[in-house]
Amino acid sequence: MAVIDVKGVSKTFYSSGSILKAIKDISLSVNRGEFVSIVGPSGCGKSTLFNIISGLQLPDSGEIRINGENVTGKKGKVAYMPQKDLLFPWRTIIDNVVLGSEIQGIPVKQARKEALNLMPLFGLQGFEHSYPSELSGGMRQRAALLRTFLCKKDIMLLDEPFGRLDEITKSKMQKWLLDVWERFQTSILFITHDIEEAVFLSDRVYVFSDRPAVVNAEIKVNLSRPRSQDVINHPEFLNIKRRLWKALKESI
């Protein structure tokens, strides 16, 4: 069962005379527990839409569903980890994890008494009292992560988490990301400029074209779970790796 349906979305902006058209008709979707991809060139609107799916603006055509219901426009009904771990410089770390928590009405002290429980998971355990300046990158990564997982949302976007990290650190946050998703068995949505990434994490990956996006082509990884670095070398991996170069190099 589909748990986001994009369904003939299509966005343009108008500025000081200018038009941006972002993308069109994009249908897409992601069933239950699954995690999917979605790689593209730059700027080609893939940001655009996970806002789309998140309620923060409304498509100009389209729509979205969440579990079968029309939720365009809404919002609440996912979480959202944008590019920026947008984290409060002058917030501890475990205050900055329960801020989604708090937003959302639930009581500080549950908060963080649950947060806790979860920081050995996200490797942030002996820096709950820690700020973000004081952690790397990949542990501010991982901080962002669990503020987006205690949303307790059944479905979550993830835009480019990883885009920052040198490939030592991105490469241990992606095991460590599929490890957690297992665990929590989450539906993901996932942008990624990585090819190689796309395929090491996905059930199915969505290649955008250039703006104005449109779906160019829908590749499904038969790969199975869980996996290791070494699928890397797995003779699939590198053929569906050679289909999405394919079809990205024909999206430009």
Given for the second form:
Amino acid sequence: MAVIDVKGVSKTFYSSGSILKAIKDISLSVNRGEFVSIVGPSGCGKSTLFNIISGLQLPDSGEIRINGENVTGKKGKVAYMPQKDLLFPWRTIIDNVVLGSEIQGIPVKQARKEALNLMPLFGLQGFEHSYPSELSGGMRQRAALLRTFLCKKDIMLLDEPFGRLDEITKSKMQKWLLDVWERFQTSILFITHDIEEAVFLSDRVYVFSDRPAVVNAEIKVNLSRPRSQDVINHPEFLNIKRRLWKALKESI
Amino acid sequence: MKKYFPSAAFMAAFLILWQFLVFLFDVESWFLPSPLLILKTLVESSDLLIHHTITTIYETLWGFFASVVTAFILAVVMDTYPTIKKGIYPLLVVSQTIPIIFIAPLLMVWFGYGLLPKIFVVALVCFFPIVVSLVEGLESVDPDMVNLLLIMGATKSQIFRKVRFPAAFPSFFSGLKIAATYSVMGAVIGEWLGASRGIGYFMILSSKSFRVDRVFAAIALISFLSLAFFGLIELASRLAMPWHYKNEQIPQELYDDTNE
Ligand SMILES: Nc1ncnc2c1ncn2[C@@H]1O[C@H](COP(=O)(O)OP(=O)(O)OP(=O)(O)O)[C@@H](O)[C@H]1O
Ligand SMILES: [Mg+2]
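Could you drop in the structure for the form predicted together with the partner chain? We only have the form predicted on its own so far.
Expanding to the full complex; the earlier chain stays at the top.
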């Protein structure tokens, strides 16, 4: 059953006299425990779609269903990692990552303990009590991902979470994410610019067209799990990559 | 501390020049006392000065405190109810154009010659910078940070406590610093218009008896008190927002107060 169901969602922005059609009649879905990615040209409206799913913005038409319930414009249903890290400069890293528990009124003690245990994996050990301004861009991004994970929702929207990481760190974080996803049965909707990343992580990939974004292609990734790094040389992997490339090029 | 060196050097040069000119032209002390004479007077009248200073400090602190409390309440109310803000905010600006010096005598008429009217003058002087800095600070929050909390399902009060208020701190403390610098002067103006104790009263007595050295001693004391109060707020600001003073990405020259 679909945990996220996006049905015919359109959104137009009107700002200072100009009209900007961002997304047009987008329909997509994420099944329980599925890992789904969205790739598309920059500025086509991917983040806009996330803002609509998370309830932050209202679509002009269409609706968002989560677990069958119409939640269009309703907040607090998903864990959302925005493109900007948005760490609070006045909070230390550890206080930043437990923000979600704090808001939900869950005792933060448990979250702090869990966060401290995860610090080494996120390459943040020794920076628990530093302020965000003292961290590198990549470290801030990892802290933001940890904050999203600690919101403890079974749906995660991740907007280019690894965009600013080097290859080694990225691959480490990808493995961690797959591990978390498998262990906690989370459903993930993932935005990326990196085709290889999309294929490596996902069960399905949606390709968005240039603005106004429509769904140009939906490509299934039939590669067995758990996937190791070697999968990138698998013929099927290369085949899917090629198809994605083609769909992307056609969409511009 | 290094950053204060140039101004200290300037000040020292100015005082030496002053001392030298008074000596050179043999200026009478009732006309313009030399810095050394002022220092001597400060030491010799220290008992008297301390007696009056205590009163002034008392008025300043109470006035400042009253101002912070009311400014905070008003800022929160204006922030919560935009209509009230639209109504009151312009009036606040207008109120700033009324010279305090003409309000103070009225306060004496209303509240008598005790400490209350002085405290009131201090509060009036401090109120505007504090309330404006708070309101603007609350407005300055990154809307995306508010959105993040909204998505997490935060309530209005959580958003205020966890984002908007902390985000207002840098601006709020700038306002507090400006208010702190004016506050002592506010108390002195209040005393000057009618009091039986305080530095302002001491100044009136001194100038009536042509003790110009004492007037200058009092001025030096007022400057010192204002600076000390400013320093205290600066210290509080560093304690309250250590993050603000750490590793600023902005070039240091743009922020003269981020050097250690
Ligand atoms: N609140 C808004 N008001 C007006 N225009 C907006 C608003 N939000 C987004 N847009 C516009 O909508 C378009 C899509 O923006 P969006 O951020 O969704 O793109 P994106 O696909 O996430 O791009 P990128 O991959 O670069 O992050 C952009 O042209 C942007 O300028
Ligand atoms: Mg985006």
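Heads up, when I say rigid core I mean the largest set of C-alphas that superpose within 1.5 Å between the two forms. Here the structure is a predicted model, which means the values were calculated and not measured. Positions refer to the first chain, counted from 1.
Undergrad: Core superposed first: is there a CA shift of 2 Å or greater at G76 between these two forms?
TA: No, the C-alpha moves less than 2 Å.
Undergrad: Inspect the rigid-core superposition and answer whether the C-alpha of A115 shifts by 2 angstroms or more between these two forms.
TA: The answer is yes; the displacement is at least 2 Å.
Undergrad: For E102, is the C-alpha shift between these two forms 2 Å or more after core superposition?
TA: Comparing forms between these two forms, the E102 CA shifts below 2 Å.
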